[in-house]
Amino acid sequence: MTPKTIAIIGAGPVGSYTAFLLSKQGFQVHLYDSKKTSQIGSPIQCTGLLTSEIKKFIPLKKEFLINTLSQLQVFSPNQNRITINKTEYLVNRKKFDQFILNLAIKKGTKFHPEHKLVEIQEKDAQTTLIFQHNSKKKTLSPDIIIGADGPNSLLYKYLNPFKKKQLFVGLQATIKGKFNPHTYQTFFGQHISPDFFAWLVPESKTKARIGVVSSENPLPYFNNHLKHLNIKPKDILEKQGGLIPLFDPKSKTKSKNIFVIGDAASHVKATTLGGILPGFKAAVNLTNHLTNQPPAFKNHQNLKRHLLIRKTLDKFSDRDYNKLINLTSQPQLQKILETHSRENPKKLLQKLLLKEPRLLSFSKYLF
């Protein structure tokens, strides 16, 4: 029996990882991206900070690992803070993305750079993709189509023609200065990040990444963040920005032979807006689905829990954040935060509530 042909649109980490998994299973996988091969992974559109769970999916390599961090400091609006001992990894996204692309190619994936998906047609139950390649148009009718084409996914819009995806705007800069290379920081408060939080993640003793996320123009909050940290314009080495989708459990992510995955499907944790690990989990589940195996992860349910937490946090005032950080500064709660991954909020919240019932006072925002 001839293996099914699969077209994956988008050679970001989730698209390439999906291609890698499916190629290992014997499918004829074709991976398409609008960029040149040398441009995969750029421009940088995220912090590049990953939890230890990344090691369940790929090995950590020196070629893309910039820094290993061992401590998180969380600052409340009134400048109280908690310190959590936690190992996390900062990666060079261009090298990281290209490493995963090369994994897929080595397993047999055929990569087609400079192919931009411009149209999707359906006729006689057959779906045809139309690509722009240089000055020519190319058509393709694969057995299976997987959209990993980012927040503005054309395939997502095809599956959800009347649904508008909620997008946030991230603004980040690489700065020079003096930093503790082992500690990254997050900052809460209406003044610098009313929608989420601001961050400072060191690359080394002399370089760091700082940023904010907003549902509107992030620039005023970014400038407030700079002032708060006493960072001068001359200290900025490079600015980056990008769109980040909010998970929507009602979005349609599959129809007949079409699937969307990763940012295209809003597979993003609504608490932190991290999308690589949820995207990898979705890639494993999709591979299992196409090989008639049960799902390996309860990804959808987990993302719904992150969304519920986000909807609760959206109602927080600065006073609420001050109270939350004060409560979680207790040693027994800090221990729980250190030993349980934020990737699984259900278990983490259960442990915290058992130790500190006063946290239940925030449940009023669920209704």
Ligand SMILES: Cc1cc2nc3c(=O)[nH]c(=O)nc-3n(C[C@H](O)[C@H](O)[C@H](O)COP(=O)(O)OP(=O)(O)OC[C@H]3O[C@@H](n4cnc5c(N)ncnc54)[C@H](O)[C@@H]3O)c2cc1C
Contents of the next structure:
Amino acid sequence: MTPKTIAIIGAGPVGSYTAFLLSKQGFQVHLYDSKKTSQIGSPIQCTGLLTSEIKKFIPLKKEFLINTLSQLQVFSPNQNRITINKTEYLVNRKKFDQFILNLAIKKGTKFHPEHKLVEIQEKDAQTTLIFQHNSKKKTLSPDIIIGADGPNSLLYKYLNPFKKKQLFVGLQATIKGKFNPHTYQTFFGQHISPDFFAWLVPESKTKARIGVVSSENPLPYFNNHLKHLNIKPKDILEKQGGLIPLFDPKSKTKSKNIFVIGDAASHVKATTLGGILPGFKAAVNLTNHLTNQPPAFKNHQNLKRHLLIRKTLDKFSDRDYNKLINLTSQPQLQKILETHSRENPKKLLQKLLLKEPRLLSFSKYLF
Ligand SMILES: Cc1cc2nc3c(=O)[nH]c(=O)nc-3n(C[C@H](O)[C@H](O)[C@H](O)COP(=O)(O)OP(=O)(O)OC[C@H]3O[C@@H](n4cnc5c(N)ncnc54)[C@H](O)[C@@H]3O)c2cc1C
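So that was the form predicted on its own. Now I'd like the form predicted together with this ligand, please.
Full assembly next; the chain just shown is listed first.
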């Protein structure tokens, strides 16, 4: 039997990883991106922080790994802090994305740069994709279509014509200064960001990425963050920004031969807004689906739990954050935070609640 042809739109990390997995399974995979090959992964719109779970998916290579972090400090609005010993990895997104694209190409994926998907047509039960390529239009009717075309996905809009995706705006800068190279920091509070948080992630002793994410215009919060960290505009080396979708369990992510995945499907943890690992898990599950195997990850359930935590945090006042940081500063709770990954929020929450039932007081915000 001829292997099915698959068109994947978007050579971001999730599209390329899906292409790699499906090529390995013998499918004829065609990967399309509107960018030139050299532009894949740029402009950088990501901090590039990954938990150690990344090693389940790809080997950590020197060519894209910038720094290994060993400690997280979480600051409450009243400037108390907890320190959690945890290993996390910082990657250069351009090099990371290019690495995964090359993995896919080596496994047989045919890459088509400078192909922008501009229209999707449905005729006689057949789906046709229309691409813009060098001022010409190209049409294509593959057996399977996978949209990994990022937060503004055209394929997501096609599957959900009446749904508006909730998008947050992240603003980030690379700055020079003096930093503890292995400690990254997160900051909470109404003045930091009314609905999310701000961060400082060191690349080295002299360079760091700082940023803030918010549902509102993040610029005033970003400027406030700079001031708070005593960073002068002359210390900014580069500014970056990007959209981050909020997970919506009710949105449609498949229909007949069309699937959406990654940021296109809002596969993003609503707590930390990390999207690379949930996107990779979705890629594995989709590959299993297309090869008649059961899902390997409970991705949807996990993302729903992150969303539930987000809905609780949305109602937090500064006093609540102060109380939360205070309660979790107990050594037994810190141990739990150190030994359990945020990738599995159910287990983490169960352990924390068992040790500190006062944390249950925050559940009032669920109702
Ligand atoms: C400020 C910021 C910080 C972040 N920090 C982290 C972090 O530390 N850790 C983490 O895990 N996640 C982080 N994220 C989220 C992470 O960047 C995304 O979840 C991730 O990039 C999703 O990958 P993707 O492949 O689904 O989509 P994308 O990376 O958006 O890739 C989509 C690809 O599709 C292509 N494309 C789009 N439309 C079309 C079209 N019509 N035709 C053809 N090609 C098209 C684009 O050119 C692009 O190459 C951050 C995001 C932001 C904004």
